[in-house]
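What follows is a single chain, given as structure tokens, in the form predicted alone.
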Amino acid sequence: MNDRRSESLQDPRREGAPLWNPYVAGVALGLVLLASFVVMGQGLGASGGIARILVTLLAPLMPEAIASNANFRNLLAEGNPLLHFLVFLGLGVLLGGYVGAMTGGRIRIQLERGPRMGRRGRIAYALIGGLVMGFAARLALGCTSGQALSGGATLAAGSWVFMMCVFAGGYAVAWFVRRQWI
């Protein structure tokens, strides 16, 4: 079998429990976002927590570089960067994802890829995409969860522009990489 998707579809034991209905999942995500605003006074976000973890790890190794970057310097000026809602939110996402996968029977090590994509290529695409997304998230002061979900929920114009640019960029690049997935 050359196609992993076919292999996965032919073996129902690999599929685990059925996935949530996307509309139900969307409503649940909206309720989590509402609870975040009500309880914590701020919306959801992921890249801010990752930036705080990186600043904590890199500050002892590269103090001049951290001090010369206004964004990183501000994170340190607030006190311990790890004692922030976004860091604990990220840890909760990891824990929740693990529990969800475990209860759904989906715990396994695998590399999702299309039939024409090799393992190294898939890992390279993922790393490059992650680096570009992380860099862009710091430029935009938020990632898709912070800008789109939280900013969009507050009707922030910049967040809506951000999302339109995300979709435009996705459609523009999809043409070049589409054959890797079909």
The other form holds:
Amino acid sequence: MNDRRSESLQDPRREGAPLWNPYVAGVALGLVLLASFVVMGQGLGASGGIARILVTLLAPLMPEAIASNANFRNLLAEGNPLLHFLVFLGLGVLLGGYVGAMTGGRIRIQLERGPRMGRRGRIAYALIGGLVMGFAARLALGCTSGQALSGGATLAAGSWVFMMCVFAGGYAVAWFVRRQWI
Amino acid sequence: MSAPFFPQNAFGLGAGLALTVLIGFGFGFALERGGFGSSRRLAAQFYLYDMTVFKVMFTAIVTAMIGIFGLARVGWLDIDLIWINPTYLWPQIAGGFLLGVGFIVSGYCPGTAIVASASGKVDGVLALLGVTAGIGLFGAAYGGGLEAFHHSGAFGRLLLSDLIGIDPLILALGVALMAGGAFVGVERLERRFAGRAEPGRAPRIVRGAGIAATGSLILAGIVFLAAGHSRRAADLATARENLAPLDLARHIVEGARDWSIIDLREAMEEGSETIPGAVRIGSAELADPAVWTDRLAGHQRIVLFDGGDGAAERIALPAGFRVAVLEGGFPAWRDEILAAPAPSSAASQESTEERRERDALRAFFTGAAAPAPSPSGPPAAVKAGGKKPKASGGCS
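Can I have the other form now, the form predicted in complex with the partner chain, not the form predicted alone?
Complete assembly follows, chain above in first position.
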């Protein structure tokens, strides 16, 4: 049982091609981020694209509720919400992630969890954790990509505060959910 | 032309979106190869036995930061034209903390959940569904207290280097040094906790995590205090300045899209005459801070113009926002830029060069045939007077 962590995290037979050295991966990621600023004048982001897709899906179902919602209506104010940097960026991330996993031999349908975590529990945690993150990303005007990574690289004061608080939040509750991971 | 290219109309929206997919591809690929497609590896960060996430993230931040401020120093990148997240201190503190909680519970952040979904992780797909529901929940709960909180602690475009008062490139190099020191530290942590992450040893690990959490909170506290001291600075940053029609016209002709030009005139019909690139937002709408946060924050400059009735002077500015008011409103624009000069006026005292520039500007804005105002010619989007395709940026 103790071996299961090392098995799933390190065994090359199960994990496909070796991952990049973290510092190499970091430099690669940093250069992509730099290219985004140089070419498009803005950094990377994930949650904003998801919000735009959600609004596009909801708008025909509940047009009045969306039009009167102060948080959503601004996404529709500049025309088609899907014709936006963040939506196309998200598509690229999906493609890049797929190609990376495919060429690395890491495509596998699985529910990733620690050795002491049940299936149902993991499903609930993933959903609830996601829900909290979606709410948090809208509240903070960005997620780890849009605030911590992109804002951090441009020395935006609020983004650095955000980043410290993400680490603080994670470490603060890590103990309570340890059964899920270790 | 120096970078950034898209905000200066170097290419159209279609090409921009195609390049964006390419950038996203690189982002997704690098995340996957860095190991960010695995929730257990991401979560391991918080139990100190695998600090991959920390190492990749800070290497990336330092690389991009030195690139951005280095390119700016040699003049290849105009820092004023790139989107920098505006600071909203309180929602960023609360949102950051909540996002950290969601991260350790779900095992992902929104971006890595997309990568995980692409490689077949069911928990990644579930986290992504959760994120979507959370975004919807925030929208549904929006209004009242939440809305006010969402706009609180506004400092506008505030850089850490401005806050501390040192050169951004020096600060970037300083952050790189600190990151290097932190990497040495986390390598030691990993060696210490490697192989000790079995279920029975969890308490020992979490003791370390508790220290880390305390450290983070203290650090956050320091930033708070610093931000408190800068409140006066932010108040000073809230300002209204005047802009001459000629300066606005020159800026539009140069093809830059980084200014947000707001037409305040309420009773105008669709399609009536306005300044190219301007967006109609009435005074009443601007009373809503959400409009400022979602549509105007992050623009290098916000230009307001009215119908000459002084409405632009009466708009209440949220903290941290600087606006430029077009002198004399639209009537002045019409007289100075669009109208032909009166034959016997002060215009005759202008030098030939000034007159030539005015003629070129008038031709540009009225559509009359005349020599192109700049060698590269007017950018299509501005010439058409259409909508600004500028993305509002960030993770907004």
